[in-house]
Each structure stands twice: as C-alpha cells, then as structure tokens.
Ligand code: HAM
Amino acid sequence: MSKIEKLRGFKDYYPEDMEKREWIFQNMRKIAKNFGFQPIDYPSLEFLEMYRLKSGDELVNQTYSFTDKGNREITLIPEATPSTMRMLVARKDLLKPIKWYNIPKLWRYEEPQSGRNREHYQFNADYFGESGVFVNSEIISLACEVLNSMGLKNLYVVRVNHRKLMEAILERIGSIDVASDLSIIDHFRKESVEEISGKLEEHGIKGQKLKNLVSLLSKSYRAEEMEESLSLIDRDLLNESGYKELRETLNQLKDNGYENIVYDPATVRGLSYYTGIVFEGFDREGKFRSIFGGGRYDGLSELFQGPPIPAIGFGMGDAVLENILRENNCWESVNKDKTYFIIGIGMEGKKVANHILYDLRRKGRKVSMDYSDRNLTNSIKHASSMGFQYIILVGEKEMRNKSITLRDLASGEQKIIGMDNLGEI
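Just the structure block for this chain alone, the form predicted on its own, nothing else.
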C-alpha cells in the first residue's frame, strides 16, 4: 500500500500551532463582540447557483462542487458573503442595523502559494442597514483592532479608496469602459506599468491623461494630500460625493487614533458589486498578500431577491495573518496564558496533587499532572520540553506543611504557597 499523504493545498496543524490559532480566533470573537457584532453560522454546503448569481464563472470554476444524490449541484462554500446575504434576506423580522461576524472554513480550488491554501478559515464582519462615514470608520477600525490586539500595531497599513470617486476619475479622462478599467487598475501592483498602460489605452485613456492617471496610481496619500493628488487629474473631482465621503472617513479614523490609513487610488477591489468605500490591509513592508479586504456593497441584497440594504464588510484570512505574525516575531508570543504541571512524589503525593489539579482547574487554571513513575528530575525535564511555564511540586515536606512549591521553569525561581491560598497562583 502506498503512503497516505495529505492533499496538496491543505495543511495539518499540530498542538503547538493549533493552540495559537485557537487563541487568534477567540481574540477575533472578543474584539467583534466589543464592537457590538453578533455571531452567526451557516452550512459548509450551498447550492452552486448562488455563486453563479453573485460572482460568475471565474469563481465557480474554483469551487469544490459536485452533484449530490438528489441530483443537485452543490459546492463547499468558497466565500462568506453569499451565505451571509442569503440569511439576511430570509428574515424579514430582523431589526436594523444588523452587525454580524463569523469565522467559517472556506474552500477554493486554486494554485496554492504563500498565504493562499485551498482550505482556510476567514474572519468576516458585516454591517447592514446603515451607511455613512461613521459606519465606514467602524468597520475599518474593527479590522485594525483585531490586528492591534495581536501585537501588529504600526506594522500594517490600510489602503482605502472609493469606487464612485474612481469611476468619476475614469470618466473625466476619457474611459469608454469604466467597469473593465476598474478591473485593470485592480492589477496595478501585479502587472507592469507598461501592461496596465497598454490596456487602458485600448479603452480611450491616452497621452497626458494616461500619464497623470499612472502617476496618481503609483503611490498612496495621507488624507491631507488627497486634494493636491486629485487636482493633477481634475480639480472638479473635489466636488464629487465619493471624494467627500472618503476624505471624511479618513479624517474620522485619524481623529480616533488610526494613523496607518491612507488614500490609495489603485485599491479598487475588482468585484463589480462594490458601490462605495473599498479597503485592503497589508503588512507595512509589502512582503505578503493582503491581510484583509472589503468594502461597501449596497446592491447585493437585490440579487438575492431582497430589498435594497446598505451593507459594508470585510474578510480576514488566517493564512496571511499567520505569516505576518511569524514574520514579526508575534507568533510565539500568542496565547501566553500561564500553564502548570503538577508533580506528586510517591503515591500519597500523587493523591494530594490530584486534588490540587481539580481544584485549580475549577479556578480556571490550565493544569496537567504527571501520572507516570518518572523521577523528579525527569518529570521536570518532561514539563520543560512540553512547554509548561510552572511546576507545582507536592512532596513529603509540602504535605507536612500543607503547602506546595511553585517553580518558574524559565527563571528557576520558586516559592512556597499554602494549600489554602492556591487562588494566588
């Protein structure tokens, strides 16, 4: 029999990494709840037609889809938004605004690479029923606070744009196919300037206007630089509603302490259903794919036979996030809750240690016990190799004095604690 291996594009997670991942997911839930978002969940299987309706053939071709025993076209879900929208329009009784989050597992049959697996988890947050600067700012700040809580503050940048502003720019410089040009600009950092320029020229953008557009797309701008940057194209753009909303959103975020937010004209999020603010988060050094991305998609509910519902949201995948945490030496510091390993000397020591074990667990401590017949030295070595931070020793002296010895495995420091004071641990 040949060796059985995992499928390409899929990953195994052993305890040393899985514990960190669980902490990350718990942290995401905590931050979302702090912002007033409520949890939802949905099946891992949906009708394939739902993705044809929303995203078209390109996404459908990447799905893990099949015909089930009822002769229905089914797929493992490749993205979160359609299921969320299906749930939203199915309930007419829901009071708005609605703020939902979840962390589903998603599947896409695409080429595996760094930060992209064929199976991954994704933190999603969506805000329905309201629009405007304050809502834009809240959803972007939620993404920022998730990263900040993991030690990444000042190590990422959020690039923000507005689809209506970008459409107005393209119309002013002569584009004959704005929708296609948005898709071209979405690849600005993935293709050469020559390739991008050639495609835009075919759609009527030429000469100095093309040079001005390429110059605008080539960098990001602070909020106070927006006016000057857009004047290069057409000063009348400053009267556009998209410009005003974007500028006010950036100012609102800055006023609330978010300094790492920039206007980035090349951020357009190629999907056609985005209607307003769009944004993506990247590591500051630009080494990895986007950490998160999202935007406003006010018209999407109508594709699901629902009424028009203002909507904005984002997704944050686990693979790129893990890469960035590792790159910035944050991975090892994740989930540093205190952990204890109890060693009882002799049978009587083990009995007392076992009572302490359950007592500490009821107090919320993370505690394991050595049930083996190792000697003390080997028990301590075992605890250290397993990554425990503290040893709790129960021997004859401790039993006689009704105490325990607590040793810090990193420093070697130890202290005596009375059994009546175990809550101090």
Contents of the next structure:
Amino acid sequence: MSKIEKLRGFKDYYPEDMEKREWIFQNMRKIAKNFGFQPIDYPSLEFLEMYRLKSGDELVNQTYSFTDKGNREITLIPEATPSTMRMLVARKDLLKPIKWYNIPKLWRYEEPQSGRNREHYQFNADYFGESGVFVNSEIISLACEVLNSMGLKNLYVVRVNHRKLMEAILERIGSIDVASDLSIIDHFRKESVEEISGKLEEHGIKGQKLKNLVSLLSKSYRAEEMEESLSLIDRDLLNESGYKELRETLNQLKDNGYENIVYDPATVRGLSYYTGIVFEGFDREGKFRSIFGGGRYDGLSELFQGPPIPAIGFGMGDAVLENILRENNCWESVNKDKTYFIIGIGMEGKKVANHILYDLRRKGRKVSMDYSDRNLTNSIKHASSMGFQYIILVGEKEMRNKSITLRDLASGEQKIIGMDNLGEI
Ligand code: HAM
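Got the form predicted on its own; any chance of the form predicted together with histidyl-adenosine monophosphate too?
Below is the whole assembly, all chains and molecules, this chain first.
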C-alpha cells in the first residue's frame, strides 16, 4: 500500500505547536471577556445557499460543498459571519447590544501559501445593536488588544477605510460601476498599477482623475493627513458622512492610545456585505498576509429576514499570527509554564513520590512522574531531554528528613523543601 498522506493545505499539530495554539486561543478568549463579549457556537455545516446570498461569488467558489443524502446543497463553513447572523435573527428576545465571540474552524479551497491554509481557526468578535464611533473604535481596539496581549504591540498596523467614502470618491470621479470598481480596488496591492488602471478606465475613470485616484490609493495616511489627501480628489468629500465617521473613529482610537492605525483608501475588503467602516491588520513590515479583517455590515440582518440590526465585527486567523510570533522570536517562549518531573528512588521512594505527585497537581502544578526503572542519572537525563524545568527527588535521605530535593535543570541549583511546605514550589 502506498504511504497515506494528509490533504494539501491541511496541517497536523503536534504538542509543541498545539500548546502554543492553545495559548493564542486563551489570549483571545481572555481579551474578549475583558471587553464584555460572550461566547457562542454553531455547526460546521450550513446550507450553501446562505453564502450565495450573503458573502459574494469569490467565497462561494472556495467552499468545500457537497450534496448530502437528502439531496441538499451543504458546505463546510468558509466564514463565521452568516452563521452568527442566522443565530442572531432567530432570537428576538435578546437584549441589545449583543457582543459575541467564538473561535470556529473554517474551510476554504484556497491556494495554500504562507499564512493561508485550507482549514484554519478564526477568532470572531461581533457587536450588534448599536453603531457609531465608540462602537467602531471598541471593535478595532479589541483586535489590537488581542495582539498586544501576545507581545505584538508596535509590530502591526491597522488599515481602516469606509465603504461609503470610497463609493463617494468613485462616483465623483465618473465611475459607472461602483460595485465592480470596489472589487478592482480590493486587488490594488496584488496586481500591477497598469492592470488596475486599465480595468478602472473601462468603467469610466480616466485621465487626471484616474491618476489622482491611483496616487490616493498608493499610500496610507494618519488621521490628520486625511483632509489633504482627499482634497486632491474633491474638497466636497470632506462633507461626506463616511469621511466624518472614519475621521472621528481614527481620532477616538488615537485618543485612547492606539497609535498604529491609518486611513488606507485601498482597503475595501472582498466580502460583499460590508456597508461602512472596513479594516485589516497587517504586520508592520508588510511581510505577511492580513492578520485580521472586518467591518460594519448593517444590511445583513435584513437579508436574513430579520429587522435592521447594526453590526460590526472582525475575524482573526491563527496562521498569520503564528508567522508573526515566529518572526519576532516569540513562538519558542510561548507557554513556558514551570514543569516538574518527580523521581522516587526505590519502591518506598516511588510510593511517597506518587503521593506528592497528586498533592502538587491538586495545588495546580504541572507535574509528571518517572514510572520507569531507570537509574537516577538516566532519570535526570530523560527529564532534561523531555524539556522539564525542574526535578523533584524523593530518596532515602529525603524520606528520613520528611523533605524533597528540588533541582532547577537549567542552572543546576538545588533546594531542600519540607514535605509540609510543598505549596512553596
Ligand atoms: P476574511 O477577511 O475573509 O473575513 O478573514 C478574516 C481573517 O481570517 C484574515 O485576515 C485571516 O487572518 C484569516 N483567514 C482567512 N482565510 C484564511 C485561510 N485560508 N487560512 C488562514 N487564515 C485565513 C471574514 O471571514 C469575515 N467573516 C470576518 C468578519 C467577522 N467580518 C465581520 N465579522
């Protein structure tokens, strides 16, 4: 039989990486709770139709979909937002605002590359029932705090835009197909300027206006630079509600200490349901794909036959986070809790050691015991190669003195601790 392979774009996690992923998830959950978000969950399979209506063709083409035994078109979920919205409109009794988070597994048939797999976990946080500058900045700051909690402060940048502002710009410069032009601009950093310009030209944007647009799209701006950059297109844009909301959101974030946030006209987001503020987080050097992405999607509840419900949220995948943590040498140091290996000498020593093992576990320590018949030297070597930080020794002398010997394997330092004082470890 030929060797059994795993599928392309899918990943196995052995303990050394799995522990790190758990640490990432712990941080996400801790910060979400800290911001008053509550956990939810939903199935991994949904009707494909839900994404046809709500997410746009690009995502539907990437689904792992099939016809089930009842002849229904089903898909593994490629994103979380439609399921979250389905749950939201199904419950009319919930008090608003509603703040939900989850870390679902998602599947997309994408070309596998660094930071993009065919299966990934995505932290989602969404805020329903209220809109405005404070809510916008709360959701963006939540994404920032998750990154900060992992030691990534100052290593990322958040690019923000407003769909309505971008639409107003396109209308003013003569676009005859604003929706298509948004999709073209979504590829601004992935295709050449010539390719993008050619496509925009076909939709009526020409000459100096096209040049001005390309120049606007080529940079990101601090809040205080927005006015000047937009005046290049048309000063009247400063009266647009989209401009005002975006500018105030950026100011609000800055006032609360979030510095690395910029207006980026080329950020429009691929998903079709966004209606207002849109944003994406990237590593500061721009080496990797997006760390997170989201925006306001106020019209989606009505597409689900619900009442109008303001909504804003984002998704943050695990893969790019891993890239950035590795790049900044944070990956190896993740989750380095103290770990102990207990060695009992002789049958009596082993019995006492076993008793201490359970006692320390009840005290919340991470402890394992050597159940083998190795001699002491080999036990210590084994503990060291398994990556334990400390050994706890219970031999004849220790039993006589009702104590244990604690050795730090890195420094070789030893301490005698009374068996009644094990809480000191
Ligand atoms: P998205 O931009 O498609 O948005 O994905 C959000 C994030 O998920 C990306 O920035 C990236 O970190 C991660 N991600 C996406 N695809 C992959 C992949 N193939 N492999 C690894 N990571 C990936 C959404 O999905 C929206 N539903 C987010 C949202 C929530 N908007 C409002 N609420």
